[in-house]
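Shown next as structure tokens: one chain only, the form predicted on its own.
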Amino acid sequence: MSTPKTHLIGASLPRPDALGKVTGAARYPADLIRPGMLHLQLVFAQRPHARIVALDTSAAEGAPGVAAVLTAKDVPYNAHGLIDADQPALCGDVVRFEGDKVALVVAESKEQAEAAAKLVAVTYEDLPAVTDARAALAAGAPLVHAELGTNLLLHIPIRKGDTARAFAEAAVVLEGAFSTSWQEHAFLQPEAGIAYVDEQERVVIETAGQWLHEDRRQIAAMLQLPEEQVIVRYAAIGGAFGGREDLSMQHLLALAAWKLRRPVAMQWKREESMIAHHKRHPFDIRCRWGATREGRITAVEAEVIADGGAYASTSVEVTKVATLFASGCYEIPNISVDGYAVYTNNVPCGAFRGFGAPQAQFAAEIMVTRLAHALGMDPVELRRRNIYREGSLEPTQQPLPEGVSALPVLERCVEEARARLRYGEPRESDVPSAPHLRRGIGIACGIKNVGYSFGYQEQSTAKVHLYGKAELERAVVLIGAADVGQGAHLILRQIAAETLGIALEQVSMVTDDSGEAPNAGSASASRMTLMGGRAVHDAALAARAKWSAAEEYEAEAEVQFHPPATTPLDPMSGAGRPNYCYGYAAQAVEVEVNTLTGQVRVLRVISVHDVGRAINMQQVEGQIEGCLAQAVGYALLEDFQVRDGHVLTPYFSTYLLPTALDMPPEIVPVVLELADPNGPYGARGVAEMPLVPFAPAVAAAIHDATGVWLSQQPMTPERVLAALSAMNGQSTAG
């Protein structure tokens, strides 16, 4: 029997959900409503931190076209999340920031949903606000739970080798203080859904997310139900970058559903997902780094604080890839590093692209950079004799996963840099005649793991059924992958069409129904293409041996992926195995500053990844233009604003993305193919690694642009500005 070379593996294949995304035709959560279903409209606090006194929801009740006006009371297990279930679906007692949900309207239109709303009574006795994270530390600061005794979410110390003595040693020993602030998601859909319960006595629940197993799990435990008794199904997904890991509305409809026995349906506005689903973390890091007169980096000295908001969310994981990467990409043999994660009455806070890695890195960054000027030494000098290599130590005493390309990624980058933007060369004819622009280049490298970490079940798992007489003439692949945008389903349709030798028209998939596909885990953490594709690989090998042997006209095979184990860091020294697998990334940039109005404008990007193997070219290519995008966003514009725990930028008229006209006009992606020993066909994933040295990247593109650091972000010209000022005005004093 002939197996065809299919050649599928690295092709750029078009994307089969392009032309209906284009032409309107895909059915995202909002395209499910239809005529007849109940509408759900929520009551939001509205303010950061109260009692609930007294709640009156009669008025409401007997509002025209109302059903039922839904509070804590009806809600059979009142509490949700990911990790730590400390969020209350509708909250009865007390209200930790302004999107907390007190009660939830149902009627039979959109518009006497949201009239009704409004004659919901609540009665609140205001309580002291904690809305910044150091603050929130300190002895008598307010409680954001007072059951707990303290704000603390987490303390996580790393501890490699003697900062003490290495300080002593060192000839060079600089400090920083760097801040990041909250992003938001923005994904292209708010978030929707429908909900109804079914001839078989299971609440369906069709929506958008990143993990259909966890929506349902957390779904059935608020429900009280057997897990098999709750159904989720995701319709066309608008975006997420983390923003769709957290519940945020799916458990409301099915709350309803199940309680009214109705269709039901809900669209939130634009404003109503920015003030009431999580965002990225803001960082307060302060550090210290010292380094031998030969360009040995030698000690890392670090306090990482995030502020998690009003909710765990994933502020724990999040904290501990922050102080993880406190020291970059670099074998530094003596590290201090104290990583805190922090209640506030602040807006919750969970994954976001790049999981903390992005803040880590601003601040690691910029201090090898200013480390290779106080050492007189080129910068990518003093990386590449620190940089990870095979073997390198990571600063929990462990050797890296296999696969260490940092170096190669970094050489790669100054090469590019080097032919494209003539980097360590005089720049004479690249000065604009304008005395006000000036233009500078800046490199920075980062790491990012893929996949789960720190001891968390990491797993995948993919059934394929195969179809044939002499020949194989089908395939169907279920896995419970979500597609978020990236295209995971089409590169798991390549992978299986390879593995078994067949055409890729001979593949189809069954990827977003939860009682039908099984669990791939979630579209996060750049792990699909590694953890999903290496599940849909083995199970089509082991489908096709069975199909193989038996010479019947179907086969089928299930298998569960488990890469390599990690491990759960030491509570003292922070030893242990954090991850099974990182990506590298390294980049230059070019910028030119307006010196009078603080504006920077980013002119190219070179942008060296390894990707392992590239599944799909063209896809790998997107990623990293997509991200880049967002991380325009994130290093210059989206200055998103909270004052006393209340949000002042909820409008895109407010809070700044960036438009086609703020990327650069030239963007270079450049990829590496060193394979990674557990991906299929060596592939690793890269989503999210293009963020993570963006904003290093630039802050140094600034500085060699105009002598000054920033080290808040994002830079807004305000920033560029007061910055040059200062600079100026110690000029004039000294």
The other form holds:
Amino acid sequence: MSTPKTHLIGASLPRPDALGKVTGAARYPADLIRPGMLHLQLVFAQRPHARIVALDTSAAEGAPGVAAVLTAKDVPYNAHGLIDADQPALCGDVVRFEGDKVALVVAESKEQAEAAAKLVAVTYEDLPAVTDARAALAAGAPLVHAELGTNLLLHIPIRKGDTARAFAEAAVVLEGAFSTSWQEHAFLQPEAGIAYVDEQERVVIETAGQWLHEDRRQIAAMLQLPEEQVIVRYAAIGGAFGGREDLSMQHLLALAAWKLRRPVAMQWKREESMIAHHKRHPFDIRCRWGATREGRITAVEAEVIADGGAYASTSVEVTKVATLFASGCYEIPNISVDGYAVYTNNVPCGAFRGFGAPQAQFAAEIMVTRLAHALGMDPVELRRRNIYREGSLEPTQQPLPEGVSALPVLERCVEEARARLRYGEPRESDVPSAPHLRRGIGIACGIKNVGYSFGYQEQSTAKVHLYGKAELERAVVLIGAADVGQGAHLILRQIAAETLGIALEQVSMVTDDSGEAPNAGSASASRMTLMGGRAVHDAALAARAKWSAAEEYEAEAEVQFHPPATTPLDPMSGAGRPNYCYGYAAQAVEVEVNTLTGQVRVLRVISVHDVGRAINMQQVEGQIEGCLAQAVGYALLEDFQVRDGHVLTPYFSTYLLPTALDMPPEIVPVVLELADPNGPYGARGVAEMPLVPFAPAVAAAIHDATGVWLSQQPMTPERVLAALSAMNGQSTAG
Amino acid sequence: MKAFDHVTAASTREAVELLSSAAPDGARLIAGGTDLLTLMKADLIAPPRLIDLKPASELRYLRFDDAGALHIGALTTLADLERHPEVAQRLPVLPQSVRDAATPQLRALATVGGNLLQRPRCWYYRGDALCWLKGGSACFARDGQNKYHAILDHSPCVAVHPSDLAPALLALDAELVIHGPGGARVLPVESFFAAPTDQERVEYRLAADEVLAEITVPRQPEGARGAYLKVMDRQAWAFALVSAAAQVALRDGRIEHVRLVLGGVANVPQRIRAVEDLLTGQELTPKLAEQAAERAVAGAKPLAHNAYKVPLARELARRALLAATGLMV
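Form predicted in complex with its partner chain, following the form predicted on its own:
Up next: the whole complex, starting with the chain shown before.
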């Protein structure tokens, strides 16, 4: 698709919602709470694994102001989940992690609900908990879901070529063991919302999420209502990052409103949000990489284990993504990777920006740089010789989808790094006055799928109404696409205006009501610009064509866009066509390591991305910079501590997010526009990509500065010091 | 948080009277509230009554007397202390210590008195579990996750004191003026802080009917200089992993007076007398500073996850001594 001359595409138009968000005028879900609503308070399990022996709600029901105490027996169909419906709304027999919910107190005031929740008497029989993914796979481990007979949620093998022979013939073979930890989404706005039953007997939930129609599907299933009888509306959404993909409280608001026939409201405290919603998966990765003397990477073998926590969420898909990317963005002829998703009694893990790609490529990219060092080769040159090109075969034995830009992205990154960081030049002594401050540069690449994978019936639907007289005067675009802060609504509006040849002001958007707007699919997997944008583009074209032929001064068209089909992975070999589009990234990072304290400061970042086509350049750069803030936290700071299934860091005083001062003083976003064949005006996604190469680039920079490799994320001062003292032959700290 | 009754005290005397007439655990003083409210929100304490001390404006002052002592009213905010030009000139270790405490917003609210009375940030103490410090039978950090905890074993509890200001006050030999029903008493800040014991599971020694009214910093020896250094996991808004405060006065190039205090290593800030003994009368050289720093951590017994604090404390001690002596900026 090509539309060479555009005036709105690429323009850094200001965000219409920005002023309201800065001034406080924007209405987030908690701002919808009104006097007279009933307030909900959950009773959480607060233990990792136990059988509920008795549940006595009588004292709570008798407490002042209490309208009801709902338990498992009040839930019509007590199971939900994005993929497997394995999570009870309210637990009836067993609790499987500390954020499991056992009762929902409904009262006239928030204070009364909180007080009554403390009176709900639950008698538990504690069960042995399994809180380590490897231990969960051992014979005789306690079972998280006894009825399944195993804690193994998924095993996916990928087999390509003959790794045994390749390793035997390799000139260099290196082994690595890596671990990554949980990450909390830490969106600014903790979960909140209201619900009521309207005059048409529909249960209406006004809240925040990432996918109106999927929330509606799960809520309708739980209440055993037709989907049309459930309306989900999104208020202003205060960040999501994957953390609003799973239901958190939306279904509980619906349950209480439906049961009591009164408007209800709930707002989680930060610590409730921290223990109750899913996290980024911790991974344990052990791998072996082999290469020839000429710098051809010939073999990768890996075992990739994800701690999925107590419920399935999207663990299966995250683990498949990690398994697919265990060999990075390199065409390697011999691959043997086994991915495992495992149930434990830890907090459930699910979607988080990057969706398995950052964890897998933390290991893969470090291994590539180590291989280069072992071969005496420039790490960029080794990448150049092996990186994906047009037509390269994926680990799943199929050619990559068209539009492979990994190499131009890498080359541009190296070019910028040479010019801006003097990458490749011999370094003077780092900071002459302070010999304990050492500087280094690291480069890493990244790949992440855009859109849903592995045979999912991917679609996005948009409807466009046109109005006018002699001339086309205005357009209304209907598309149920969540603007989670990434700016999707402006992007979709720019695409509509451009395609219709009218001004932005002539286009209005209907986006936040599942009853009015068609299903755009999820605001996740970096997919909304490509998928939602293409649906809007195609619907606009179709409506415009009807308009030309119309006698009335009105036309409308609805289009459901389907990208090229993907396939499930073969259960024996992993063979298949996993994705229809990838985003490619490369980063160069300069750090300063304080060898006395172990602190790492990121000084400069060059972040290069092929976005196909920037619809709004300012928003693309904003995504890159914002994502890098999350990447800095992930790489260096955010240390989610869990002990025996108990979260020790439910507050931001100990779960440390980066502050403005922790951000690199210099970020250079570099945007390449090598058109994707399916995206609107060639656009593909960018939202997740900056998170993928960052941690391994920092690790490489730390190595460049100090000579030590870190293999655990986050790379905290304690770990840096321990690695330094191990290298210096002292006793290992921590 | 439970509902509570809110009353105001217009003076120190009134605050003491209100405290004295309250039932045991019946009332708490609130000033900035930056720590008290976090304790109440986490249901760690639930005082039925809060006595708001902020109207007692007589307690918000900073002044030097004729003898050169600094008097800090307990309601002085950290921001007041940070910005006071004469304090910055005469006792630079004080503004240095509060500069990296919390955030500007919090420093504008938090008071000097409250800063000394804040409770530990240990995640077991702040969490749901009934740990020893809250009256339980065991310290869960001792064998649990303890990367932020003590490397000196002084109590069944291994939480560390969160204050940045306290080590600096210790290094300045500050004293506290405490008002109670029987009148005022004066206590060295070093005696005010004490590791929690079975009888008193708290990090300070203050009766329930007493009001911390003033912090007095005596005139420092001629030419004394100070330094406060803090290591955090991030660049701002974090509690110290380890901190070090040093105050040194030289005469004819030799150390006449020295204080070295470490924070983040024990239940309360630790004045390291062994280092003071080693250095007094000596000429500080980089080599001697290294020896002193080694001695500062000689008794360290790190837990499973905090051995990194030993080299941190050693290095901060060395650098604080050098900085206070002017050998290193």
